[in-house]
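Single chain ahead, written as structure tokens, the form predicted alone.
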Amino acid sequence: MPKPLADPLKPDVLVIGGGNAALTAALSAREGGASVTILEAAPKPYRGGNSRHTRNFRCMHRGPLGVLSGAYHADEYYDDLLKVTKNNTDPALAQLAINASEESYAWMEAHGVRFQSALSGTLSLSRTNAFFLGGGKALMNAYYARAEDADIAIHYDAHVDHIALEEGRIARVVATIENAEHVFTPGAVVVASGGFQADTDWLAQAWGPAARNFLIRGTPYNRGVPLRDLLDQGVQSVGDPTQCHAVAIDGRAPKFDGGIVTRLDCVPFSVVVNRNAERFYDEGEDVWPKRYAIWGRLVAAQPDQVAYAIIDSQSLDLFMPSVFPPIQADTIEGLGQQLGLHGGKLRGTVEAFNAACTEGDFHPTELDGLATTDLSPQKTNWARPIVQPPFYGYSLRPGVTFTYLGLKVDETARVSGPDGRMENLWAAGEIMAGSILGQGYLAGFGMTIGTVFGRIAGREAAAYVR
């Protein structure tokens, strides 16, 4: 590797954002020959994007992978992300991601990612599924320690305010570090700093003000600034800005970072209600993990953007619960007064499923087929009567995780500008990630795409400036 930076403001290659995407292109911008400065908004505590609240990646692998077992061949992952994105790819980019993710989980190995075996109630992803031990806050340590020893410069606090683009190329990039402001001239940009979920303003913008009640999953520092910039100054876009990965969390979240735990599983056990103690979807589509990314935009759909998911004492178990408890009562009447709903429209919603269902086995990991008849809208599987009290609530409420609109990059990872090519710019993660997200989300496909371009970022980055 080449000596440490000589001149801290024109490093060979500057990596916008401190996530999973930022990380895997400075360690691999700097494994190519680079010098690399990382521009990180967040304070060092709080490091890591949205990363630090993920716990696997999904992985293709031919035979079993570490911790990984069976196979997951290409085409049935490929097969599983057209399901969820009702075919709304870039099937090129697709494919990339999904071919490079095998290779991808020995180069985490390599850099000090630990994997584990998959824990019950994680959805039934032990084939499909690799799991970080210690979670992603421990990636994110592995990486920025890694990223430490190899001397790549790490600003934290660090806001970019103007990412300046002249005749097809990055010139410098400003930014607020300390309070005071630093130009920077790379030779190469490669920007990896998320959606724009966590700017409420911009967010209302697209969807109406609907979106005030919507609460983050993530980190409080993706306000899509420099995307925002790079839009501005004609960087070709990609995905629609009401497209985002939103699941249903739970109501009593705090409006950011509240993270993976937040995030309710029941659903396919459960009757979901809205606030009219009516159903409006089959809870029992598909399994979880190709499923559960729609259930933020169908609570965003219903009054107040709330929902309430009802279970009894047999599916209690049966999920990783949230962590805050259930609401709990003997009579589903008095479960729905608990929840502010009108607990005898709610016993006669119930009452009129548990009608409904039908004879047949239960398998809770697997589509089983047990479904209701005569209901709209009716469950296709795991349709058990809820009849075994105590009865427990969840009030839902749709939590963002990141948006689908971003930057259109190519099979190098390169940013498309306003007339082609961009001569030195790069984009990996969630900024680029509508291309091969249109809509809907796959468990664990977003670091996926996080490691496989920031990989390729960081490599096409130092090479350009070799």
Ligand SMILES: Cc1cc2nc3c(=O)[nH]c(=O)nc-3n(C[C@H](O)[C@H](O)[C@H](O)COP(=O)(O)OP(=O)(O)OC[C@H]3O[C@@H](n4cnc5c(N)ncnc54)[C@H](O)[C@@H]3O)c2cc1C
Second form
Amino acid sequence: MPKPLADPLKPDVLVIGGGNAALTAALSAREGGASVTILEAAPKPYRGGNSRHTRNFRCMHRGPLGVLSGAYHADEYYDDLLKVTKNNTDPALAQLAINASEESYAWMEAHGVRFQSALSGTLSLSRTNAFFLGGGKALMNAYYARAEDADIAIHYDAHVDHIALEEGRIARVVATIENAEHVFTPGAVVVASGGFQADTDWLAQAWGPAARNFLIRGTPYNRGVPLRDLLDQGVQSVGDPTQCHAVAIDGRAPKFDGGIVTRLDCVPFSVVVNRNAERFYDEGEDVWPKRYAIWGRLVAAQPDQVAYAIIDSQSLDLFMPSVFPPIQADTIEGLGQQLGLHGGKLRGTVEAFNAACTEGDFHPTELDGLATTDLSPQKTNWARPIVQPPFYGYSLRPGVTFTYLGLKVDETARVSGPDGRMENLWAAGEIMAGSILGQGYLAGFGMTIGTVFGRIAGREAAAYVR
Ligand SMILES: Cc1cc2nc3c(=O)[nH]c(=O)nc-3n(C[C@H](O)[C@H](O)[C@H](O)COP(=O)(O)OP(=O)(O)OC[C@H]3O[C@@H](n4cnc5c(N)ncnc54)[C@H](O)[C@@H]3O)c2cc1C
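Target state, the form predicted in complex with the named molecule; input state, the form predicted alone:
Up next: the whole complex, starting with the chain shown before.
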């Protein structure tokens, strides 16, 4: 491979972002013979965006593959995607991501990623999703080590402020690196700077003021600055600003970067109430892997964007242990008071729920049909009376994972500009995932999209400068 160009402000390929999509693009561009520079907004200890929080990627395989058992054929994978997106996807791009996921497994291994089998209690994904040994942090560290070995120039604390578009091509990229402005004039640009969820003002434009109470599960650096800048210059967009992946997380989680451990999986075994100690949705509608992603929106629609999950001692060991211990009390009324709710009202809600429960067998790991009668809203599975002290409570808040509004790309990951294909701009990862994820989410697909389109974008950008 050639050495990087002498002038560091004129790389063949400039990659904006420092997560999975950016690093796969950078490594692929370098392997395509280009000199490459990465601009990562985060300081080095926080490099890797949301990707460092991940655990697995969803992988098509026609037979056993590494840690993946059985087969997961492309048509089953695509059907799964159509179900969650309600057909709101770009079929060509979706099938490209699915088909290329199989060979991505070997590519990832060749670039230092190690896999492990799924552990029990992880949303039953052992056939469909390959788990990263050491999680996304280890994956990112492996890619950064490869990038350093390959003489890719990496700048941390490097915020891209402007991507200047002139006559269908990117003429220059303006970035602030450690408080000084630098102007890059690369041959090609890959933008992989994630969604805009960390900009709560932008979220509030789409969601209203309630968005200011949302917690952001991942990096504070994904503020959508490159996305907004390109859209303002007429680059074509996909997706809806109100669509995002959001789950219910522990209300005590930090504003940013709480990661996977703040997710709470107790809802199916709970009575969930709002600030007024009233139930508002069927907690047992379906198995948790199929429902966890709707609870962020449900909580977002409640007063003050907060809810409370109440369980008793029978259910404490039925879900992944929580990182923050639950609030505990010997009576429901006392629990309510500790949670800041009206204790008497909470007792009334739980008593009404208990009275509506029916006789039957309780099976925590499958739909058991143990439903309430004459209660609104109904609980249609796992409706077991909450009677055995001590009682436990968790506060819940919406935790945004990533937003779906993004850039329109074609099958070569090239961005569509105001007047057709951009000459020298490619996009990968969350910033273009809205084409494939019009709504809903399939666990592990974010890393698949980033890996597949990152590799394509890097390869295409290198071919262009050659
Ligand atoms: C808690 C959590 C768990 C998740 N678990 C999974 C999982 O197990 N499997 C899965 O498939 N998906 C998972 N996801 C989703 C997944 O993280 C994303 O789909 C994926 O990481 C997107 O990769 P990306 O490279 O596009 O974005 P990111 O990894 O977020 O990278 C974006 C990068 O752009 C940089 N950046 C932003 N703005 C600028 C700027 N102006 N200038 C320079 N750099 C900038 C950021 O610092 C960051 O490095 C999870 C997300 C979270 C938050």
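Only the largest set of C-alpha atoms that superpose within 1.5 Å between the two forms is called the rigid core. Not measured: the values here are computed from a predicted model. Positions refer to the first chain, counted from 1.
Shown in the overlay between the two forms, fitted on the rigid core, is a CA shift at P326 of 2 Å or greater. In the core-superposed comparison between the two forms, G343 has its Cα shifted by at least 2 Å. In the core-superposed comparison between the two forms, H363 has its Cα shifted by at least 2 Å.
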